[in-house]
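Listed next as structure tokens is one chain, alone, in the form predicted alone.
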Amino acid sequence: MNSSTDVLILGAGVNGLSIAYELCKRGKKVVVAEKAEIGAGASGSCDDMILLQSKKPGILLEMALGSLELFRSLREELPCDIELDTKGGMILIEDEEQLSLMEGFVAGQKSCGLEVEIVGRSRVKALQPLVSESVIASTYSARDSQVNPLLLMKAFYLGASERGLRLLRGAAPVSIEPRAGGWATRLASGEEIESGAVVNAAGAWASQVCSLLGFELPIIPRKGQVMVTEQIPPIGATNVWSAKYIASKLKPVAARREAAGAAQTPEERYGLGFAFTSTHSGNYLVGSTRENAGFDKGTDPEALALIGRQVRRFFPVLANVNFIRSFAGFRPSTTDGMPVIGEVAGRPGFFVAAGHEGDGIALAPITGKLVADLVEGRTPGYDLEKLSPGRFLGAKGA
């Protein structure tokens, strides 16, 4: 069976799905062929931040800036509840070691327009009461914000249905070849499509689909596993992180260590780092590990432990909370730590959308908006040469 489209999608997790609404929205016929289901990438087993201060100053945190506006239009637009609030965030400070790397970074996000601050410790006791005392300081910004990842993808699907969508489930790429005006791409259900533009939307998957064409990009799986607490009253008045964990995203200390040989704690090994956000059911999701296993996707007791005595370390209120699930995600991890978006130079109308790592939810709708504005072969409102494919695989592509 042989069709045609404007736009063929490759990954149905959130980031593909925004750019199909985005799409349809702009009158385009739009096909999304997912090779399992609907978010059963990273996006489907993720926490629900958008969190933006963890985004280092430049162009990622001017794209989360602008995201964030988007996501406040589409609560209105989108045809079901996304569950977006905006409770604050902070990032605790154990140490001067700590205080030191955070005030830096708050200046700089702060230089780019972020609305974000230090705060001593009778502050952070004001909006977290039952924190450790370890904590000395923390930073607060009260435009953090999260959404539910489920229903958000929910929303863009049946949204982009609305206006024409059709999606392909267990429908993988097995091939993809150049047409005049665009591409012939097989795939794993035997039906061929022809497209004017092809976008690779596959997580940490994109490498694989890149290799069809006969390259590869850097992006790889990196596993993180949380666990979910059972419905408890609320913990303090914002969402919480720790400065270790910012500073396993931006200065992974485990992988320098592994690569000078150095013997790593559990900790390092794990990449672990301290997230706790509340839903809107009363569960906490409690994080997480940063590990390169490959497509592993199974959690580890040892990990899960650490993760357990962790939160009960900085809120010892825990003790007596049960988890009741625990699960691990891929996040679309890529060498320089930004993600890849942007047209493959040598080959026009192939589009790469992927390895956002742990910013995949935060930025899906400035994603979907800016690659629907490449497609369409629009200047995009933002400069993207940084996340270009070009860094990879130079000017003439691969």
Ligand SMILES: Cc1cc2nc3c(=O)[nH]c(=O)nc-3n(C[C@H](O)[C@H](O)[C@H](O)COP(=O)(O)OP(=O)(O)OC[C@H]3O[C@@H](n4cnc5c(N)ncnc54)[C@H](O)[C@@H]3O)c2cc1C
The other form holds:
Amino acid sequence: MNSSTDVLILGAGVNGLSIAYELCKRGKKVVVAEKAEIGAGASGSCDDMILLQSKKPGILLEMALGSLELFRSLREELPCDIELDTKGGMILIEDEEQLSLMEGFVAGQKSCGLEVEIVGRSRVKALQPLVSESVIASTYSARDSQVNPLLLMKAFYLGASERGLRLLRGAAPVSIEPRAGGWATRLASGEEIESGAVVNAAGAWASQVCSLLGFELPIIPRKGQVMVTEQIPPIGATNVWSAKYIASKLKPVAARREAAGAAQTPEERYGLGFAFTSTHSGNYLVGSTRENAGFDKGTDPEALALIGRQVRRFFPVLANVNFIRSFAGFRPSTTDGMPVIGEVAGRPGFFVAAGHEGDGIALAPITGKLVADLVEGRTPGYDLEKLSPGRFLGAKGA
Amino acid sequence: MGSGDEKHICRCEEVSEDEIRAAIRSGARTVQEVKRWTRAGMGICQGRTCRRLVERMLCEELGLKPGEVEVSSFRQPVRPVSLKSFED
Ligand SMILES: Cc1cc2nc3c(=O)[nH]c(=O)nc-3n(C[C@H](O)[C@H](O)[C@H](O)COP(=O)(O)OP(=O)(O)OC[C@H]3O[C@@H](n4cnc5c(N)ncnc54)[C@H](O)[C@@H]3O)c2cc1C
Ligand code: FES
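Would you generate the structure of this protein in the form predicted in complex with this ligand, following the form predicted alone above?
In what comes next, the whole complex appears, and the chain from above leads the way.
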């Protein structure tokens, strides 16, 4: 069983499907080979935020702003609704130390063109009447948005299928070898697919795919546990996070403590940070942890209790609310906190698009465009030097 | 189960038989994919009532035998838990 195509994409998460959609739109013949099923990775087990405020000023914030523009046109052109919504976001500040951290952060983002400000107690109360008295200030950006990742994957899939996409489930590659003018990939089913280009969009598993070609990338799973509440009336005007969450995203407390030789609290061990976001259906997503726990997908009572206590501390009114489900997902995490997007030197036609950590939903549309540009040999509209696989592979490439 | 009737397969999320058949016809191939596309199984009972029905519809639509449809897993908590139960 042999077939040939222009581009073979490995992984049917939000990024693989966004790339597939964009390439199909440009008239390419595309096959997606997915190890399990659509959304089996992080994209089926995550929050729904297009969070601009959490991005460090620089290429990631620029890409997130670009992505938000793309989301607005995708909403019009994709074949099903993606529940795109702009409610704004707040990062809750509980003490002076967090306040000065966030002041610096906000100043940097403003200089990058993001509308964001620090608001005092009375504005906090107006936007979040039910928040705890312990919150002394907050950041606020009206532009933070959200999208339903499950519907986004469905929409990319349907849109690409209309343009000829072939999607294979249960189809992990067993070998990927160079061929004249491209690559030959053999799947577990025995089918061999020849393609001009291969795109590795396997999220936290991307390094496993690279190892078929004899090299590795420092992309590892960073587990996040999340709880889902029953459907409740809206709690406030915006979605919220804690300044502590941003701090742990920028630099995990656990790592800092470990370096200082101090014992960790359970919160630190789990990399606990507060994220509280509403969904269209009225369920709230309450999170989350950031753990290095390998590929263990279980949720555990200790972590869920920490998450539960934390949300009650910020919103005491939730004491009477039930949570109906919990889940864990694997953020594809890199050692420098930046995704890997680019062609691998010495392996012409082999591209990586993975390692988006906690931003992969927000960045999916722009990732689709950039990778399609790279595959077509066009110069993308961003300087991708900082994202290139080469930064991890040294001068001689893979 | 004739098509066209508005019977709810998933009562918690009010997902009709037609919506589930439409999802399968447009490409959903597993219980999880149907759940992610339609919300069937995401309600307060976590699919206890509707999961089997969705499996059966996948079999019917795709001409599969019961064992060939992947079963979805339950996630903690098995019953809804009040946040009150997390005492400090
Ligand atoms: C708790 C949590 C909350 C999050 N919240 C947000 C948020 O609010 N906003 C945001 O932007 N991002 C968020 N993220 C991050 C986001 O979920 C990820 O960055 C994004 O989903 C990554 O998408 P992906 O397509 O690159 O990878 P994945 O979705 O992981 O997809 C990779 C796919 O590759 C498949 N695969 C694996 N191995 C192989 C192989 N050998 N061959 C073929 N296929 C293979 C997998 O089965 C999987 O389907 C969150 C993540 C978590 C865990
Ligand atoms: S009947 Fe479908 S979730 Fe309860």
